[in-house]
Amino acid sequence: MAFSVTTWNINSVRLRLPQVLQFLDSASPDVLCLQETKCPNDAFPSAAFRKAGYEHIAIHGQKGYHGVAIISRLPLSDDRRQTYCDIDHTRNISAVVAAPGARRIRIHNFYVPAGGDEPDREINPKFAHKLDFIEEMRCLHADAEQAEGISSILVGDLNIAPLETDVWSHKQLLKVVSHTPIETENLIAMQRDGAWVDLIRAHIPPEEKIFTWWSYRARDWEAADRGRRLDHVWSSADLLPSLTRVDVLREARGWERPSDHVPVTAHFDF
């Protein structure tokens, strides 16, 4: 039985609702996780998603900034919102999805702070916040609910490209926020300590370049191809044998009024 989950930093769900609905119509993931919805809960376009067949929605938003949502065709339960670094920036939501084959999977959806421009926590509070946020995420363990029969998937815009092949130029980006050694090492440590499996790299070899984000600043993003893999899909190890493929919808970056991120979808066969 097929099951799929998509992560997408949409950079304003109301502004880009037509693109999201177009994607749902063509790709039909079972679960869509959005980041940077930039929308308070009472203004979230729930009716449009329900009309499209996605009746189960868990949201955590605020006006103008950040915000995350889980939109599902399958029932959701036990939705939770956690505050990191004692700052409620609506950057996290999780819920248990009733997946095919009587599986229950907790979906963790994250929007990690970008970290500003200067990679020095002593002079840049935004960078310090990012490092502290990742450190607190180390408490998340992929097998935390295994005793209850619940597997785990962690998705989102983690705002870090950990591998050399996750950026267009490892050498030129070593001092650029999102690929500095302290960020990449901390993210890899968090992944290791939590027993998380990087599903994108389980499907696409680490030797192969893969990007999910291209800056708006590029005059011709496709020709320059100066991308980074900032969007991630991880899981508990028990789900890896069921993974069939991972799709990175690069073409979405060229859509009208696009997000600077593209959808990433993990497909499973249970």
Second form
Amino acid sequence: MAFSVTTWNINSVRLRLPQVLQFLDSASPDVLCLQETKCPNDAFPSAAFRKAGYEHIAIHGQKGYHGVAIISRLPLSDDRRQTYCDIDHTRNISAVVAAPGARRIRIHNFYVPAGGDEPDREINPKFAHKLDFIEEMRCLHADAEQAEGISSILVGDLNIAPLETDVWSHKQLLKVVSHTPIETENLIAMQRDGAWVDLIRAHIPPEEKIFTWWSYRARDWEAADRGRRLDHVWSSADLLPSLTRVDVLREARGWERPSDHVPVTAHFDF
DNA sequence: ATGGTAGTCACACTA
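Now the other one: the form predicted together with the DNA, given that the block above is the form predicted on its own.
Following is the full complex, with the preceding chain placed first.
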């Protein structure tokens, strides 16, 4: 039985509702995780998602900034919202999805702080926040609920491109926030400590460049192709044998009024 | 070396 989950930093769910509905209509994932919804909970366009067949919705939003959501065709339960670094940004939500074959999977959806421009925690509090956030994520383990028979998937905009092939130029980005050694090392340490498997890289070899984000500021994003892989799909090791493919929908960056991030979908066969 | 664009919310802030 097929199962799929998508992560997408949508940069305003209300502004881009038509694009999201078009994506759901064509790609038809079982679960859609959004980041940067920029939408207070009482203004979330839930009715439009229900109408599209996604009746199970868990949201965590605030006015103006941040905001995450899990939108699902399959039942969700035990939804949780966690605060990181004692700062009440809406950057995390998780829920258990009832996947095919009586499988239960907790989906953790994250929007990690971007970290500002200066990669120095002493002078840039936003960068300090980002590093502290990643550090706090270290205690999240993929096998945390294994004893209860619950597998784990972690998705989101982690705002870090860890590998050399996750950016258009490793050398030119070494001092640019998102690809500095302290960030990439901490992210990889967090992945290792939590026993997470990087599903994008399980499907697309690490030698191959792959990006999920292209800046709005480029004159021609496609020609320049100065992208970064900031969006991630990780899982507990038990799900890896069931992974069939991962799709990075590059063409979505060229849609009308696009997000600067594209949807990434992991497909499983259970 | 700088500034380029996008979104929210109504002035600057964040990315």
